[in-house]
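Just the one chain here, the form predicted alone, laid out as structure tokens.
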Amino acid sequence: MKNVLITGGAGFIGSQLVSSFLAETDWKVCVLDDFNNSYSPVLKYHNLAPFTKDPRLSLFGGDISSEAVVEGLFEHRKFHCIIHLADKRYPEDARNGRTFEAINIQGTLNLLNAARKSNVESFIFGSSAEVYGTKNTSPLSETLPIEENESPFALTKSIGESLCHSYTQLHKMRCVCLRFFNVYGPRQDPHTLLFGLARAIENGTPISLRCDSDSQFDYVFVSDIVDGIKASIDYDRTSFEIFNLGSGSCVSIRLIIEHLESIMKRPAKFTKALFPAEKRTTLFAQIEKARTMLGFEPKVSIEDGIRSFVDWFQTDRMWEKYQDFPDDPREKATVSGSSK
């Protein structure tokens, strides 16, 4: 029986990946998550609650920036694969001296070192479409130069990709970096744009958009991302590759709001006029490489995906009991990049 380590496995994408492994494979799954308070740790425990009685699941709380924590996890375990999803997105997430640079860079380095020492067969790094910035034109291809990172988070992801590449060259490891676009679906982080829009429509709260509503972005449903991650595990044609994981198309913020209004049967309200046309943005992924080399093929339409999200939003109200929506950058809800 194979073992997989999923860092950040209690989060949005991570918990969906755990669910898929336990339902569709006979693998043992080990989750390492620090249960940080970027949003309520109770919600993260709730994400994994349906699986905690499965004997194939092991759950550990710990910080990947601690070399001792990572090395301790590997002392008595042999992993076939590491799927590294743990990260911090905002400097404001730092608590007790920890910084998002330490998590995103030192944590990745700790995991790569552990993988090297224990001869892990496959290392999957959860990167982000934010490495492209907003100056590159769509469709965004893996061959585009990444020269200017427009946020510290994007810089840490770019460094993570470079570390993975270096380790494949120096230590004959096998690494795949996956650039996630805008991932959405059940168990979504409460600070994301889609969650904020649904909450505003449900409460009748006016929405203040920070981009033109006709701006278009690549939204990809979480089950499609899970399929792409699992497809990358056994990729062995080269020692290192980068793949975009997106829908390969784009959808406007206006259309997302219209789908939410239709499904929730409530109108959206707005606080001010929409931004002028020159502020419009169009960003989406070129996914031909993932199609050809991984067999990746997004299956869920935006309408079906939003319906699935709303079903969860309206029925699993745990998020409502543990609301934590401070006035910080997360509340501003960037509409480019990934969402874990």
Ligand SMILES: NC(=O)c1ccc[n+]([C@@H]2O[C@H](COP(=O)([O-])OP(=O)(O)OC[C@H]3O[C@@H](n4cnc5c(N)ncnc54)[C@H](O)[C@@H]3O)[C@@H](O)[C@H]2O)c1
Given for the second form:
Amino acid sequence: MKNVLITGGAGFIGSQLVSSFLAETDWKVCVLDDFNNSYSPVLKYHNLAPFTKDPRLSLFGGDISSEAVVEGLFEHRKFHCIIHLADKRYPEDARNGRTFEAINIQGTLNLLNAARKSNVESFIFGSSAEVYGTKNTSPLSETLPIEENESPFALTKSIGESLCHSYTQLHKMRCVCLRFFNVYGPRQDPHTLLFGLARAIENGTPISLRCDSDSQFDYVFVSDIVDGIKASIDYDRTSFEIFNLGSGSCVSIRLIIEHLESIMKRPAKFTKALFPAEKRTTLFAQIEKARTMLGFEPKVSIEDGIRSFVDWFQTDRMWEKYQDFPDDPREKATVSGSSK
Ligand SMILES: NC(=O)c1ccc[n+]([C@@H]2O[C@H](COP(=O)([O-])OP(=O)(O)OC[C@H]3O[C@@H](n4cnc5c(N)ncnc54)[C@H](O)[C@@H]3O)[C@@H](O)[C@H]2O)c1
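Now show me the form predicted in complex with the ligand; what you just gave was the form predicted alone.
Then the entire complex follows, led off by the chain already shown.
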């Protein structure tokens, strides 16, 4: 029986991956997560609650930036594969790169070292489309240059990719870096735009968009990302590869709001009309490489994906009890009149 380690396995993508491994394979799954308060740790425990009785799941609370924690975990365990999703994404202070360094760089190094020492067959690194920065134009392809990243998060993700590359050159290791675009679906971080829009529409509170509603982004449903991650585990034609995982198309914020209104059967209210702003963004992935080399094929349409998110949002109300929405720099849209 194979054994997979998922760092950040209590989070949104990680917990969906845990669920998929337990349902569709006979693999053992080990989760390492520090249950930090990027959003409520209760929600992270809740994500894994349906699986905790499964004897194939082991759950470890610990910080990847601690070498002792990572080495301790590897002491008596042999992993076939590591899927590294734990990271620091949102800063206490956007200009302070130091908060990212320990987790995104030192944490990744700790895992790469442990993987090397115990001959792990494949290392999957959860990277981000943010490494493309703001200057490249869509469709964003893996061949584009990665340079001048203003965000410490994107910079540390890009360094993480370089570390993976260097480990494959220096040691006999296989690494795949996956650049995720906007992943959405049940259990997603309550601070995200889609979540904020759904809350506002449900509560009838006005939405104030900080971005142009005609800006378009690549939204990819979480089950498609889970399929892409699983497909990359067996990829062995080269020792190192980077793949975009997105839907390969883009959807405007305006259309997302219209889908939410129609599925939730409630109108959205706005603090001001949705006029186009000066700066319109269009971002989406070129996914031909993942298509041909991994057999990756996004299956969930934006409408079906939003419906699935709304089903979960309306039935699993745990997020409501543990929501804490301070003035958060992450939100691209704010909702006036908090629902708290
Ligand atoms: N969700 C998206 O749209 C998106 C887009 C691009 C990239 N990604 C990447 O995918 C990965 C997973 O994202 P997600 O949306 O599931 O995020 P998430 O915040 O829901 O999950 C991340 C998990 O990592 C854990 N974690 C954070 N720091 C840790 C540490 N030091 N030690 C151990 N565990 C730690 C958190 O507690 C959390 O449970 C991340 O690497 C993220 O950058 C996600």
